[in-house]
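In C-alpha cells, one chain follows: the form predicted alone.
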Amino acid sequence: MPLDASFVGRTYPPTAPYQVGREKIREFATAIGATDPAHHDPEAAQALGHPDVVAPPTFPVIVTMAASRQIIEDPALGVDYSRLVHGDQRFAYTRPVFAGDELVCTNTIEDVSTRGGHGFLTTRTDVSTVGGEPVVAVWARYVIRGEA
C-alpha cells in the first residue's frame, strides 16, 4: 500500500513528558565514545556554565525514535515497518539537552512522496521542555521499500 500523501502537514499530539536523567546522558556518551567532561561530571558542566552535565548532540534521538512510533504506527498513514529503512537524520538546536529537562515531542509530517517504486517519508520532531521552551527540532528521512 502506498504512503497517503494527504498526510503532508500532519501534527500529532504531544508526547508524554520523558525526564532526562544524568545516568542516561552519561550512558548515551559512553556507549558513542563521547569523552567530553561535560557529558559525564556535573562540575566539569557547571564550570562552563551549563546546569547540569550536557547531551552529546545526538542523544535527541532516544527520544525522538520513541517519539516517531505515533507516525509509524499510523494505520491510515499505510508504513509497512517491515520494509522501513532510516535514510537521513539532522538537528537544529535552539539549545542542548541538559540532565533534568524534561522534554516532550511533537512530530509533524513534512513531506511524502513516491520515487522508483519506493516510498519516502520526511518528518520533523519538535522537542521542547514541559513548560514550552524549544530545545531541538529533528527531522528524519525514511525509506519505505517497494515491493521486488
The other form holds:
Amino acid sequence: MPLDASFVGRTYPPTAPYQVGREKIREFATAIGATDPAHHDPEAAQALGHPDVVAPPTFPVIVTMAASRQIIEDPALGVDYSRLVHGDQRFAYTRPVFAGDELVCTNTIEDVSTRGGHGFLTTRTDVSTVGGEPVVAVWARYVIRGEA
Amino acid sequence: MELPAQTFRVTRADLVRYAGASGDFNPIHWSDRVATSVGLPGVIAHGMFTMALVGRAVTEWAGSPDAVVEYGVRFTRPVVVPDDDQGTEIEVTARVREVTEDGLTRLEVTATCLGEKVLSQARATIRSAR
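Switching conditions: you have the form predicted alone, so give me the form predicted together with the partner chain.
Up next: the whole complex, starting with the chain shown before.
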C-alpha cells in the first residue's frame, strides 16, 4: 500500500524528555571504541569548555530512534515495519549533547514518495533541551521495500 | 588532500555491545536465523554502528571530540559480520573537499568492507581545532 503523501509537513507533538546520563554516554562511547577522555571524564570535558562529558556525534540516534516510533508506528501512516530499511542518516549540530541534558524531540515528516514500487519516508527530528535550546537536527530516510 | 586511513575491526561481540548501548535490538544484528530468513547472507552490523565508527574516524582527524558540525551518510551495502574471532574490518578514508573562510572543513568520506563501499554520500563538516 503506497504511503499517504498528505502526511508531508505533518509535525507530531513533542516527546517526553530524555535524561542524558553520564554513564549512558560512557557506555555508548565504550561500545563504539571512542576513548577520548572528554567522553568519559567530566574534568576533561570541562577543560574543553563543556559542562559535563560530551556524547559522540551519533549518540543522539538513541533519542531520535525512540522518538521516530511516533511516525513509524502511526497507524494512520501505515508503515510496514518488517519492510523498513534505514537508507540515510544525517545530523546537523548546534552543539554537542552533554550529560545532564534533558532532550525533547519534535518529529516532522519531510517527504513521502513511492518510486519503483518502493516507499520512501524522510523524517526530521528537532532535538532541543526542555528549556527550548536547539541542540541537533536529525534527518532519517527510510525505504519501505515493495512486495515485488 | 587525503587523510590517513583508519581501520576498525568489527566482531559479533561488538554488535551485541552496540545493541545494548544503543537500544537497537533488531535481531538481524545478532541472529543468523533471522538475518537469513529476510534474505541477508548472515548477521549484519547496525548501519548506525558503522556510522559511529566512521564518526570516530572523523573526530580523530578533527583532533577533537566536539568538532563535528554536520555529518551524514547513505547506507548502500550491509556489513556482514561472520561468527568468528576475526569478524570483519571497515576501512575509512577521507579527502578534504573544502575549507571555508569561517574555519569549517568539509570532508568526503569513504568507508569500505572487503574492498566494497558500504556508504555513499558520506560527508562531514568539522570545525578547525582550537
